[in-house]
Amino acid sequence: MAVELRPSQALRLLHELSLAQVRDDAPDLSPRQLAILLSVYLETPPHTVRGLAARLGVTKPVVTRALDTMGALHLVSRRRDEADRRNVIIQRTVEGALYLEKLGDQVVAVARALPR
């Protein structure tokens, strides 16, 4: 579904969504953390630290730091790949799914409230 927005509307959407997130009691995620979380939940698994780093164009330590934070918030979990112990598999969690479901609802609500 294509959505037509003027740049000012797109910025208003981002601004209002940011305000909704700040006012919410949910964890504050950086844009990098959110990009990783969305990749894990919206793209076909399996997800590895190496794969996420390549996808985002960042180093593995950058992804690891973001996963440390999100793991502490129970938004994702990690386990060693049994087939190749060098790889770390990133897994979805119920808490992460609920976080993104709520975020999706916020996006829809903010978008519907935009002036036409």
Second form
Number of protein chains: 2
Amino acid sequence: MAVELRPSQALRLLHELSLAQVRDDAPDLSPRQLAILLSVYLETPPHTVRGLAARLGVTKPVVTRALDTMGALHLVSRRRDEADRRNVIIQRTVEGALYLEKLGDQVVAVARALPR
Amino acid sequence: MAVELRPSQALRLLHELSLAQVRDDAPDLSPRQLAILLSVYLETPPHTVRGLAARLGVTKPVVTRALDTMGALHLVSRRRDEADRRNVIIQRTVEGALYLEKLGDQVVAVARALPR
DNA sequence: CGGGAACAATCCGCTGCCGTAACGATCCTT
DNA sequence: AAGGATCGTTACGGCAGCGGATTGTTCCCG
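Cool, the form predicted on its own is there; where's the form predicted in complex with a further copy of the same chain?
Full complex below, order starting with the chain above.
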């Protein structure tokens, strides 16, 4: 079944999530970075810079820079496509999977605590 | 009843929301700005700079700057507390309420479209 | 009434992200 | 083999946010 949610609950959910994110001194991903990370982990590979840029409606340098940042955090990694060496394949990492797993659990926990 | 949500659904929800936010060329609020905005609209007034800073665990200049930015977008407004003129009371605006209303509806729509 | 406390705003230097425009490498087509 | 197209990256100048320290008001209390 679809997830039932009223607007007031939705805003409370966002509120709790944003408070948790701000207070965590965890690496504070920007909206664009998070969108890229989720695309890499939730959509079917392979992922290229160009593909992600088109998917998000942003320019390629934006993707490159986001990958630089998240690569330094070990949330994603890059590899040359040997079949077409112009392409770069974006790969998932253990740390990235763990990061998103925690994030998902956090959302679930907040949702469960939401007032009726 | 609490909102039922599985981790995979939670991540899909975040994915759709972040994609929508990135593609909208709407004023892209930072996580901190959104947290402040939601606190102002969802928690009981009055709201002061100091109170919000303590609530989010950030410094006061962060709140002042966020209010500058969101004030320019007419999402919030400021007023001197006449009872204690050291304080600044953060007030809601029609535009801000509308902004959050749309945001809440968007979350609901995405949640409803989530696969079982 | 005077000195200190509380509050918000501002200043400072720094870091990170932005968009545009280039660039080098690689592929494809002829 | 050569020209053009495609891909990712980098260079550049600009803008916004950050933390920490400081300032100017206003209040409080002895």
